[in-house]
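So this first bit is one chain, no partners, the form predicted on its own, shown in structure tokens.
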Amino acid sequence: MSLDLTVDGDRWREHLRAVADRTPGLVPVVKGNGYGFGLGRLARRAQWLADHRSDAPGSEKTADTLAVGTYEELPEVASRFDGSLLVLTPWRPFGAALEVDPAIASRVVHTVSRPEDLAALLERQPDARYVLELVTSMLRHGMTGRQLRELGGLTSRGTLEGVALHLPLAQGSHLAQVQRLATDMVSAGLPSRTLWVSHLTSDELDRLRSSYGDFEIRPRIGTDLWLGARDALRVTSTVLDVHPVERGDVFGYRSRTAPKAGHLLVVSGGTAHGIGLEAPTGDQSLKARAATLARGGLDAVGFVRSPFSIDGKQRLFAEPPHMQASMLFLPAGARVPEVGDRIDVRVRYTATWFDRVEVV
């Protein structure tokens, strides 16, 4: 009994070659928990799509890289693909970056944002591979225009394989910040002219590349890709148990009362699964707070809305989640499940761990 992923297979590979014919030079992103779908799963699934590439001009290169999030999570892509591996967390001079297996060491890009990073990695390391990241509007990592010109020589040690620039989701377009990040890596006089970068419109990289016709461009994508087609994924619990109740009934760890006649329902999936600890998702619209604040309206007076639906209608908590199984309270009138049966449930994939996933 568990929380499970289904995937119809079919329009879930017509999707990412779709994606991947309309990008050439696709790195495709895995990392954290592979997006619901786990790390070897998506490794497996890059290296189909480079073994599927289309003819079409500027695809010889796609899913030739896969990026990862951490070294950490190198070993479990490592064997399932067989490219190059492109690490977005920038190297320092210390922990797992300097862990690197000694076989797959070649295959390695390491993503680099300070100019002290660079010569130390390179004194470890004479023949690495790496990116040299720009910081950007997000101003999370990354040099500026000026360190990066400052760099000299050491940019023709090793092997540059170009500059990366990681961009915010919600800002408008973001072709005005890249067409000056650009600029900066032509000033610096880099012996390279690739850019990596993510978080762009299938139109802005268009413009792009029409505007930067000798520079080749390598979108990173992982969300739009992997989580793109989201009515071929469903996501199922499975009511494990059914009890009646009358209002005042006591039930559940902290022997709450039944606030009503009705039905509670013990379903698969808690907390270690990830369900109610979905991350904010940072959305900033009238909606979004109006929903926020309906939930905590809700959670004041007992109830929190669940992500668990029942023939179309999210049901409400009974008690906070559980580590692998959640209570819902199910009123008077509607309709009961069988123990058995399957109920929808909505996630945010990236926050979700699922017991299986299967690809029908």
Contents of the next structure:
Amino acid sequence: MSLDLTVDGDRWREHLRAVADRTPGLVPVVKGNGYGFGLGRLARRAQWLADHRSDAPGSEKTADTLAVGTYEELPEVASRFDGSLLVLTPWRPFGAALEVDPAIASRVVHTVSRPEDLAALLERQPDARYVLELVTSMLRHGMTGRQLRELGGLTSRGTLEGVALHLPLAQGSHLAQVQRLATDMVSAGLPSRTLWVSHLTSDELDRLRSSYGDFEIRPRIGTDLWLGARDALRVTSTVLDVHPVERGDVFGYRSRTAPKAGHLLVVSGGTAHGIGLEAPTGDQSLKARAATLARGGLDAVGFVRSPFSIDGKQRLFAEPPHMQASMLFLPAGARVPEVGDRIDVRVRYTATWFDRVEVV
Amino acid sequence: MSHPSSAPVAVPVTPLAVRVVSAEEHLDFLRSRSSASFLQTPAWGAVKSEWRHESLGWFAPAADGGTGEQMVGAALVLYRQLPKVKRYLAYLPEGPVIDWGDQDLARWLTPLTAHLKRSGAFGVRMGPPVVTRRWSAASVKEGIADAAVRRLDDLVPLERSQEGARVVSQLHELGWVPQAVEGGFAAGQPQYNFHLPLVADGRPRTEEEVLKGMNQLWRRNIKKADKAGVEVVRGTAADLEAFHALYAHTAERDHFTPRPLSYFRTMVEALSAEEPDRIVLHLARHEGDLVAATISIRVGTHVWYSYGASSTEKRDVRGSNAIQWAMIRDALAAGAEVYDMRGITDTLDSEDPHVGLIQFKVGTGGEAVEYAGEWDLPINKAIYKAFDLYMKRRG
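Could you switch over to the form predicted in complex with its partner chain, since the one displayed so far is the form predicted on its own?
First the chain shown before, then all remaining chains and molecules of the complex.
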């Protein structure tokens, strides 16, 4: 009795190949919950992409490197993907970064975002492979152009694999910013001309490749790769129980009363899966914020909309979801599904844990 | 951190002072350098007589540690007045002449802008004479032939200069704003230029080597002009009128606005007074007819082909190629390192009318060069904004 992700395998793989083919040098990103698929599955799929590289120019390195979010995620992917492993969280002289399994140390590419960290990393691991992260308008992690220039001879030690940029989600064109950062890179005289970038449209990537034909561009892609073909993905919950109710009937943990006649449905999928929890959508509109508020303030008055839908119609939560299951209210007159029926659920993949992922 | 050997070392920074210097001090400093843009010579201030100008010097404590000081940089500043207001845009065309390789440009630029602010400037515009990219003639030629390549930017450069990038990065950090190449201030200097290098591997090239580097058409045309009996001679101030007549004719044919004869008289007078062969007038004649005329300028090891004119008649005697070749040979004889053919547009689109000019210059076998371009530093933000808006409206 589970929350399931069903993947149309042919359609999904076709999409993955298409993205890889039009993105030479692609670095697949798997991190967090593995975009709903799980880290291990995506690592194997990245290996498959590497094994099926196209012979288009520049594609030799496509998927030769996999990016993970944290050092803790390395063991999950290391045995399923045999190329290089880029860790996106910057290296720090403490924590999990210092506990990398020696067996995979030579495959790991560290992200270094502070001058003092580069010195410390090279002291610990003289042959370390690393990318230098430059600070972007995001102001998350990264060095300034001046800090990069002042690294001096340090960058000739270990193996500098390039410069990494973590760009904000598109707000207008990123190219002016990328050009400035590439200039910072040239100004530092680094022994590498590889630029690791994220969140560029394919048009921006094309223009970047044309202006920087002497650079190697490595686009890091997660969402658009794994989740880009939404029609290949279907998320379903199972109907576990159905109870007819009359107006005024008492039900649920909090002994609410039914506002009118209908059915209560107990369906799989609860807070343990991420159902009913709100991840910020990034949509800043007033309407979206009001919707978030409404869903968060579930208990206040009446019922609120759930992500579950039956016959194409989104249904209301009868009460806040539980760990494994949710309770829905189905007003009188609607078709009542049978126990065991599957119903559709709309989820944010990056914030959902599925019980089963089935590729068919 | 626990790793002192790799921590960035703070270089002791010498404070620099900026103050007004005489034209003589300015010129003496330029003579001590291998070269500088002719737009940064004191004489150029006299040419641009419609603007107030001054010579500035940068001073550092004497290298011997004594109490004296030494001049380490120079600039020609043109003050361009804003309509109706006693505030100025301080313009340093293709300058200033400072150590652009310095990792700490702030120590040069901060005292400069402080001085200019005191002099009533609401903003500064300058054009660091620093190369950021180069492209070979061969790759430019391929680019023109390739329909997918539309601009120089689409071509892999021969070189991406680290020093140039360091200047651009620092200017951004220091709050300077790059000016768009197209449009803008009327006197804006071109960001893309065409250079014919006159040295290779650190030694001067011979005439034969330079000729060999040119394309077949150029070599054939130079020979053709020679056979036809085209003669190129150096002119004097007395020939200016003849030059100007041909130049005005060229302007009419090629649809540009000619400068008046008086402008050239002033230019020749001012620049000649500085160095005897700072500015040279070349005249190409065929059987007594003037078929081409040019003005070249030299500062140290840099020679510019500055103005050119050609007749519409007798194009088949190839006066233009002959006169270029004479200027190049003169430059070689003077020990110059660069023959600078000045601005090109960055278009490589074979449909673009400007592409013909690039093709002519590319035939010499030199290289296309990108400079850092012109940069503004607003001092009084409100006035600068108003000025920027005014310039944009003026188009």
